[in-house]
Amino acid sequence: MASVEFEAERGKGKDMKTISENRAYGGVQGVYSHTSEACGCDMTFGLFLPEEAETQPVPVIWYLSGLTCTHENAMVKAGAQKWAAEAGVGIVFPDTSPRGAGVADDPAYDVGQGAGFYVNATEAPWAANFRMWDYVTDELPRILFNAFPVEEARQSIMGHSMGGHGALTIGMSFPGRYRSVSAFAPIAHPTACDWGRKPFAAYLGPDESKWAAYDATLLMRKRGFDGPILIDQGAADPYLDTLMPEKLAEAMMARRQNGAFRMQKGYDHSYFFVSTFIEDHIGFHAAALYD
């Protein structure tokens, strides 16, 4: 794998930092940081990269987390990298949020770091750093693809609960980018719970007009997805009500929609139940890749 040092040198990725790189499973998992223009700060995520980048470019999955989280939760916790090693793909992992002391921020969870919800902000004091939605689709992209043995041709997007809204938000306004789309308990229709519709309105200020290409739901029934979807969500997870998977599921089956979404008994909203079904959207997610 080219380091990020050699890339720098090349005059790629120059004010990033490689904050760690660890071997697994033949491959590096990698951590760095670099200043960011869209979030006015500094930014990390984290990076595996397969034994088959050290020779060529390899197809890359993006993982978006959920609130609370940062790019470490996944990357340590859903045990991605040994499906994504067999399966020859890279993952990046971003954050959720902009960080940091001059960075806005409130003391619910669901509000400021932690909880960027993939969007862009336009309200005070949140329109300085929070532009999520510019980062993981436009700064971080350009700086993966320049500074690292990835293929921009061939990309899929995943993610959990926040992350989830996230990557079927992103997946559906970008056509021909994404091969495949899956997500594990997704905020799924944001305008209409208490999940969305708070931060919306800190964020995107009380225009609700404004929140609809941010809803996942509204998004499948205007346009779709066109590739496969994948969603697994735990039917013991405390947040049902919250989340309303059926809203989605229904804008999936009225649209006709190429995908499948799978009720999983027993199973809540923990890593525990990510970790369980990880195999699976990695290698629907490769299936497509490789396609």
Contents of the next structure:
Protein chains: 2
Amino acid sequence: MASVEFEAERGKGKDMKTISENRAYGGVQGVYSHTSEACGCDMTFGLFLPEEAETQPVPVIWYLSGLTCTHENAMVKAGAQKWAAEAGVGIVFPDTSPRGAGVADDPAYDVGQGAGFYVNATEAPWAANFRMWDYVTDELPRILFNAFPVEEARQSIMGHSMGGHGALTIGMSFPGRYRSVSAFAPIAHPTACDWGRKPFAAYLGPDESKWAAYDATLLMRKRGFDGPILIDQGAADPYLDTLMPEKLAEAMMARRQNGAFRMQKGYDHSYFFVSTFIEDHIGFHAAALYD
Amino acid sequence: MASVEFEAERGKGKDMKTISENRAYGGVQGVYSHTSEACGCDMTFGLFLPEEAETQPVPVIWYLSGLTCTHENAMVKAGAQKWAAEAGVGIVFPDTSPRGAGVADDPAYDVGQGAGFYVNATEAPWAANFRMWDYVTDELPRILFNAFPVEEARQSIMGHSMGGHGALTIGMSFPGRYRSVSAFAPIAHPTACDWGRKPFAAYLGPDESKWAAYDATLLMRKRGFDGPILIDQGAADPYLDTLMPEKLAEAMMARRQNGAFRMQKGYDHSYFFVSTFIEDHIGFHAAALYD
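Output the structure of the form predicted in complex with another copy of the chain; the preceding block shows the form predicted on its own.
Let's see the whole complex now, leading with the same chain.
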């Protein structure tokens, strides 16, 4: 039984609490919380492990979620587990920001709790907790690889909207770490759009040269990604003008980046879009992880 | 036996000669020649018809070839027939230019015979014969739909390199005629590159405003295509700088064009590239043709 082994493994992590574990597609969908040093608060994440993880470590896909989401949205609405189970890969669903009474917030949906943008904030009042870059690329990986049967040598990363931005920027910033990157409707060029300029100014200050490290289009122009990339964008997405897919598509093809950019007729920005194409994305990552 | 019925059907066409017919994948790969009014010379084309065409008309895919090719190259090297047979669709392979002793030519490979560029030339000495636009969009369709069991209501179009340019520009110029368009390594923005400026100047004269109707990127910016588009480009293609895939990719995504643009790592400009992904392309068209 998987949970017994997991329980023993989790002993290695400090301060980890099991919120829930549910059997799903022959594996286990778990939700765990832990004290985060990076974020200075308790953080919660979801982790799906397929049946294979009972006997051996499995590859893992990072799924970064979008604005207003928690660890839970994709976990319950994307329909990823079926395909992860078929492929024998795990999926981890981090939260999108620090949270809690002691954490700075803003009434707007695009700055503050639920809108971490996967950056390390340097400006008050955000710098104290909003270090989602460090959390997702350093702290949570250490916890994950210490406590669960997942393989550090076989990771891929994906995300939706703000999480697509996160997946692309993180993927390009750690050459050799991730085998593949994919995104649904990523915020593709945040230094040039509303879903970027406002939170970046808040978190990073007015010096735009500090924003460039968090812009997928700029990173693509500068260095690209050392593996395959898959992007899906809905053609009926109401946020297309701020997502700016054309800028990332141009940069990908100008760099001759291994990958595909797909414009899907009639689809919008919702999880109905994500769930329609999640099979393709999990299969894409599985091919890279088992290459 | 298919060829008997084909023979009867061909009676409807004038001046048509059967060069060869070979059984292939349960259907027939034919090569036919006829007197072309558009080109003022004899023209040869290949036509694969699947087994289903023995009893009923089938959908048809136009395959436009690249520089230096005849009707034969894709027919013998692309490996399309297997997938067309599985999908129950025909494929027609037109030649790439007028030919013969009485037809103007140039020692260069990128102007003259084998380099028709799917335009109607207006300049001497080319205007007399180089009317490949009319040939592919008007004369050959009339011959085809008159003489063979293929459905005018279900057509798609694809091509390679110069033929990808042709497929895209023709597809966008006849809304409602083609269900889908695909291209391998298309000359994506010919008014801005060597594989375009030189032949366009020769065929169309110095007024660049007349070139715009034959530029896929400009047409995409202006109107787009009313169906799905699939583009494959090899990342190791030695002609990338003149193919300019990034311009078409940007234009597609800026228009929110239904479709996918794929950059395939390690592949070059040859038929080894085409044959690797031809299954995807035929399947893509078949899905649109049987929608």
